[in-house]
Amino acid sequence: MQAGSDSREFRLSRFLSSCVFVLSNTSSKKCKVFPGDATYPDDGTWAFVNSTTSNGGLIKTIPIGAPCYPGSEYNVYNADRCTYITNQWSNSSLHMEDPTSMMSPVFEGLTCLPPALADFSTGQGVNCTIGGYPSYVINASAVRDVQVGVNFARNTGIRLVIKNTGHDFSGKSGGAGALSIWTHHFKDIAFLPSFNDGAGYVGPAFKAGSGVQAWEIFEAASTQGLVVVGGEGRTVGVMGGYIQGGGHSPLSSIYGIAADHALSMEVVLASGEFVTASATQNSDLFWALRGGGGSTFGIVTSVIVKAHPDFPVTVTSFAFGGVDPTTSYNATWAGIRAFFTHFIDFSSAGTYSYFDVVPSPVPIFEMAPFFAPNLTIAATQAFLKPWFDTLAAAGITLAPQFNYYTNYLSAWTANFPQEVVRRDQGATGSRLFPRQNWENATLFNATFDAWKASIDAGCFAISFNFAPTLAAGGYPNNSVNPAFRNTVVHSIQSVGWAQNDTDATIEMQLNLLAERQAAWKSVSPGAGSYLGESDRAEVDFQQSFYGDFYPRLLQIKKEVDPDDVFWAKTAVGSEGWDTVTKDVYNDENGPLCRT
């Protein structure tokens, strides 16, 4: 994937940038160009950019739930088919393989659910339309194919989106009308056992396509008796979105945020120029690459990565709260408590503690898992005493399992499952809450409250004590959320309703999730939240997910695509145009407009 060594690619690429597709002063328009608007490119342009994509590589958007509905306009009913899909909707990998399917969809508009998840009462999902699905999606197999789409794009104002794996909490991988590129193809991995970044670094890398995933990257490294930095979830596309979002890990409090170990970029422009960026070329688009945001400079095809030493872990999973009938609501409270106190030091000893808590009358506390790197099960257990200790004074009986293993890889692999999909009928918001909010007693006592009162109101609540800090990422100079370096907790809030639920229910259910946003925001002024796990409506998105690096991301954004052809709702630069739908909850089911 070289770009300039095809002179047939290159060809191709400047045709599609100055043909016939062109119109003047798109960048001007009120609405991104949709179908139905008299300049919506006909069935004969669309099969003229597949006959420039390398192996035929556009396809027109049939919904993933299409096969359940027989007498649709796509024409594909097979009950077979409809029955595996019903069945296997929540596995992730049904949607990650589906060129435009969205694991988020509540922003595809509810749209040709399977009728077994679809809500007859109220009519989501009971038609098959094609809703918030892009209406074409180019399969990316080579740059030459991203080049094809942004250049159609960028000259036709059609919208443009792109989907590795669809994991975004906000649907930022779908959009009505819109030409999608799909990047989840993209899986070279390279071992480079001693790269020099030109900056400082000499050592380990690994060199992978934007479409690689956690499990791919993972086992790759651990032939090697490495590890690289990523996420929990199995099937996310690290080197893609993740990675330019900041992306969060078990080995945060180790290594601080993925992105600090990102040492290259190869993208493809707004203009269509393929361009590398790192810390000795195109800087300043590198620094924004690295933690400013999917979907917003520019199309990663590959990203060089270091690599760090192997290690054992020690891990732990245990439940206590609603699950004990014996257990009482001030109990269960007071030990999610003492578990708060100590946030800092479990974060300080390099643990990752990833937990949940389920409102119910006594809540249900869940720790899947305790993960504790370069620890034994004796060293963990001695660790976590003085917490279960105060759990035992409370009355709260623990049965946790401890497990030993020898490497990275053996012990996420048997921790943490696979993603499941269930966001239809939700939202969700998030707060990074600062260090300094455990070294002082009264802000302690308020966050705590304010946290607390959450799951009393009935909010769902995911949550990860981990300290990336600057330190721990290497000092690195980049564009993550500044929020990230004094975080202890990344806390996540949703609030859910019912299929058969009226608007007025929905929006009350929002308005609760605001009620409780702004009450998180007011015991930490200042701090932010993580735009991979947010809210879509975020009050003031732009210091929540990029703290003061915002203006110098705007001003990146306007350099390197002054059209807007790449946006995204809450991505840098996306204040100016929003989409129009009619459905309650703002969603990707309508044209994208200037506002």
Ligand SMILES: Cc1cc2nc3c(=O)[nH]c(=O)nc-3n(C[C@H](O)[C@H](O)[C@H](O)COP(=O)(O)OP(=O)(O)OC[C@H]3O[C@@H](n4cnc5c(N)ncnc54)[C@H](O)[C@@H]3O)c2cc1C
Given for the second form:
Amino acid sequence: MQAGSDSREFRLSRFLSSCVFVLSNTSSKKCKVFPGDATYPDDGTWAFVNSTTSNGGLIKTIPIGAPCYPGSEYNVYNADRCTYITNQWSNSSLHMEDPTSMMSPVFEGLTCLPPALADFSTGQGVNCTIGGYPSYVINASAVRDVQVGVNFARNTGIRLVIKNTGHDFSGKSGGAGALSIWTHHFKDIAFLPSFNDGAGYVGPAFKAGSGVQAWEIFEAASTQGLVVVGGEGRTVGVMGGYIQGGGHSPLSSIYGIAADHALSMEVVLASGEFVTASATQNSDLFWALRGGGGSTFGIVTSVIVKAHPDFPVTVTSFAFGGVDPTTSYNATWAGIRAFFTHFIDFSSAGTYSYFDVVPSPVPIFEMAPFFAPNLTIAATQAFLKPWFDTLAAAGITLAPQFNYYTNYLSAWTANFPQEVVRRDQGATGSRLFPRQNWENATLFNATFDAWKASIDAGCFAISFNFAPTLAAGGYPNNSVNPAFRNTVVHSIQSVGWAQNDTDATIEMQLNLLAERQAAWKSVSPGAGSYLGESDRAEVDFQQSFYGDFYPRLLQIKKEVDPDDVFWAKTAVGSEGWDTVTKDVYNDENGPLCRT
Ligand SMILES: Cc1cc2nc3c(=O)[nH]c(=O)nc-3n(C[C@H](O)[C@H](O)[C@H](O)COP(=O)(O)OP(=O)(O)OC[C@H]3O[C@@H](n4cnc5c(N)ncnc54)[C@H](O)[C@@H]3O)c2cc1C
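Given the form predicted alone above, what does the protein look like in the form predicted together with the ligand?
Everything in the complex follows now, all chains and molecules, and the chain you saw is the first one.
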């Protein structure tokens, strides 16, 4: 035993030293070790894991909906708590504060929904089982906790997942039978007034724990008169899955992608080693971690990001179409089409449009909001006038309110209210449409027609007009999906089904999504899709999410995680495994096995 070690440390080191032996036993297994398997860790072993964490941080999962079920094995029935959970189900705070809940429970398997939200025709709402939630969670409060979890999963062959906030559209923070590392409480934020990355950047930066969320880093930056590139979503884990997958922002037209601003990351690797990845240390890993996706190369515990001087913003929000009974279908689409024709000039001016279109006999267009950094109200009005004139000519008169904010935080806070999340019955896909489609009339018409056809077919679309070019990002050398550099609109389309719809109806809706995704792809061959807001069933995900970077990303994955300790659906290197489930669509509710 080394000087300074106590007996607990000694037991831990013995535990770690069994690594090579156990690995040779598990690396060729067909499935990750699953509850019920003879080799699944017993209660005593889990108690030992708990004792090795820094704060007794091991949690045995109780599904978030369990308080609604009087007879469940969890024995936590509480009618008031159930009412609260039911009422808050679409509030992101409910899910991010729970160790295992996710904001797309549709990919958990819906095994413990609050009964008021459940689909009784398929047996939901009758009892509560663990489904696609991980079995155990290490509520990490120190790097050592992450190392304990990684080493334990690697040595035992059980599945390992990582949850930060649970925002992922595909439920990638879940995994039946898994041990989860919950990074949500890595909340430290330090201001570094003059950080030198050793590769050319000397300037203000923040070091943030990987559990830091958008509002937390924005508030910290604002107190220094600075901004950090982060998402519109208030509670998104901007130092976790968001930045590793790229991360688009209301600032994307002026600063590119969030990952372009990462200067250094601290990471626990599959080997259990804790390393720094930066331009000067482990630079291949650093390249991969900035765009190549979460849950793939390691568990990031902190990130250093650039900060930029603050600026004023003008913002406006408005709606037209089905919100006004005098507006026709044709006029609405003429107005939306006119907006599309401005995508290049709007994004070139540094603006960001967050807009959605709700399918209905006369579709509803909502600009929520138009965000114009560094523009005055008068300049923004002048800028929008050509589009508004076209709308007026089509019989659509708008009188939107314009608000001027002296800094980014106040503009962002006032205009991006906390997210409503609820993906119990639905699925999404997305596309980064290329700029070239706006530079050629034939391509533009085909693109607009394909996009419009999705709404006509009943899909709901949320889109972002921005241009996170390499120039905007400062010509970074990272693995952000190349399709981002060339896009002027990121569009997300969704299908949904009702609470008691049959499997046949669900399949019909999923087929519709597949068909519409194919139509969007057919007008943008070789472009891509954003992995952070994507289709779990994305066809050819390697090309869509990673483009030409896929071979290099896969090579790095094989080097840093040769035994696939980390796995997530559609992540780099994920094609060798898949979840085996009985549900209508692929989800996290089953063991992870080799394909
Ligand atoms: C309401 C809403 C608003 C959104 N707004 C935006 C937006 O403005 N811009 C944008 O680009 N995206 C946005 N997104 C998408 C979001 O960025 C992605 O879902 C992102 O993956 C969330 O990361 P997370 O860590 O918060 O979530 P999680 O679901 O906890 O994690 C996502 C993935 O990353 C992995 N992961 C998380 N932390 C780590 C870590 N420390 N180390 C390794 N792997 C990790 C997880 O295992 C999982 O695979 C939004 C999503 C929602 C639901």
